[in-house]
Amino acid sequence: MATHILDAMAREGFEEILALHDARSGLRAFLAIHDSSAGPAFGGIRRWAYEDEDHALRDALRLARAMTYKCALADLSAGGAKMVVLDRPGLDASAAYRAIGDLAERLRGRWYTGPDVGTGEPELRSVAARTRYATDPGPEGPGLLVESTVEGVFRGLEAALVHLDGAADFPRRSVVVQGLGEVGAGLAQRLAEQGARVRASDLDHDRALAVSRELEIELVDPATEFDQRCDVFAPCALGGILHDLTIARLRCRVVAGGANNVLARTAHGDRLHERGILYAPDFVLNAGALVRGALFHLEGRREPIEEIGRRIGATTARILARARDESMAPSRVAIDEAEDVLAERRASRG
């Protein structure tokens, strides 16, 4: 991967790749700037034991390539970029992060941060203490982000609910929710207030318990997750997870989640259109932390909760409805759309 990545780069519009290390934290970590057309670019911090650097560097590429997805189907003033943190045996992760400050700081504002798996409100603090340009987890941030996503999702959901049937009807649908952290919990909670019947799934046994005692819904072992029979599996774990042998074993009629990067590959969006699954693109559906956060930034005001998800599943809706009248995968026509507005921005900018 490293010897192709000016290939790569050029190949995916990617503007920067920055490669981080610092001795005395043992941080090593990749910042891959994708977009700034349009305004800042915008992308969370995800610390996770990778294999090695190659893996890393391809995450930071896919994740920031889709948050500028995200900018441009949420019509906002920003572009994407992601940071990856090799988490290894050693790393001083408070130190790790004030270093991780420090460099935001030095590109003043060319990129913003904030949370994403592995980084939290002990790592943003650590953050926001070197830098003005990461998300503040406290009341002089923009709040209310897990909470953002969660609605965006589930507005996504209900409208593609509403684009097969007509009307969401949630007390006579089951969802399969996999991964219970924050957003999972939380969707799966708005899902059984709505009547849903909702079964659930982690790896971490222990918290899939807690949650599904707190809000009463069934558990499944996650090597069934895929096989269960519903109207909706809705992936909200790490990515990667829909490819030719989990497609094949999906008996849903929808896939609509929280997740980022959820095909392994593009192509697998047309093989869910292929079997007849509608799939609501996930870096529509999960743009809420970052609608709140980036007009937090960039306008100095905090988004309705409501407002956002009405207008991620305004977005969701238009796109389905697209997809079926031009007999088009609805990840196609997201990365379409998404692709045209880019191409706008950097024509306009000469």
Ligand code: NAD
Contents of the next structure:
Amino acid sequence: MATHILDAMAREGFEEILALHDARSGLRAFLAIHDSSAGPAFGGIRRWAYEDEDHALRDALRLARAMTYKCALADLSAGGAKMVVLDRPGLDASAAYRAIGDLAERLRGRWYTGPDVGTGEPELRSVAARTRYATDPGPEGPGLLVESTVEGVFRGLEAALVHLDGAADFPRRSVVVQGLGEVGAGLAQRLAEQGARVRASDLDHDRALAVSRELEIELVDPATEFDQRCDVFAPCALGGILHDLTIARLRCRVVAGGANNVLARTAHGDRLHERGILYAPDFVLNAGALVRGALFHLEGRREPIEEIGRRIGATTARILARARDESMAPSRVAIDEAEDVLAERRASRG
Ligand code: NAD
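I would like to compare: after the form predicted on its own, may I see the structure of the form predicted together with the named molecule?
Zooming out: every chain and molecule, the one shown earlier first.
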């Protein structure tokens, strides 16, 4: 992989990849900028204990491209990027995040950044202290980012049920949520409030117990989520979890969740389609925080969460309807639509 970076960039339309090494903080990171043909590239900072730098770079590329798709389908004048930080012993996190802030400032608004797995409020404060091109987690920033994500995922999931059965009818539904972090716990709460039967898992046992007690939901063991009979499986942990082995185990009618890059490969969207499981594409459902943050930075306004959810629900319904009309996997339809938007933008740029 490392020796074929330029081939991968050309194949997938990437503009730029920056490798960062900061000796003082121990920072090692990649910034992948996928597309800035319509406006600045938006993408948060993921900090993770990657196996090696190839895995980290691969993750950055996939996540950045998904961000471009999110922007295209959410009709934002923006493109996608992602920074991945290799989390390893000895990393001085606050100095590392300050160095990332300095990079964002040097890029002068070509890249706007914000939270992702491993980057929460304290880390963002370190970034925002050094640059105006980061989402301020305090009262000066857009606020309600996770809430926007949760609202979008909830409305997308609802649209999928309406698509199948004509009504969401939550009191008759059972949902299995994988991952009870910020998004998963928020979604579980929303679904429980609507009367759905919610079961959930988290690798972090203490967290799983605390959230399940607070929300009064049932727990299932991690890795058994795939085997649970339910209406909806909602992946809200990490990506790449649906592949040949796990898809064969699913006993749900719908997959709709907040995690990025749920499908190990695009072809796994086709596998779900062949199995008759409706897949609501992740980058359609989980764009809420991006929409809220991007409109704040680009237009100086805080888009109401209800409006964000309404738009994501409507986009999901449109994509699922087209998938049915054309007998295609919804994941293919969503990618096609996003690619069409990109092609138009690039053509109009000349
Ligand atoms: P988080 O770090 O708060 O939560 C993730 C949770 O998943 C953690 O509690 C972790 O222990 C658990 N987990 C990890 N692997 C697991 C597994 N195999 N089985 C069960 N649990 C597992 O992250 P988050 O902010 O809630 O984000 C969750 C997902 O949603 C990520 O894929 C993220 O990229 C995506 N996402 C988040 C936002 C947002 O606004 N936070 C926006 C768009 C997409």
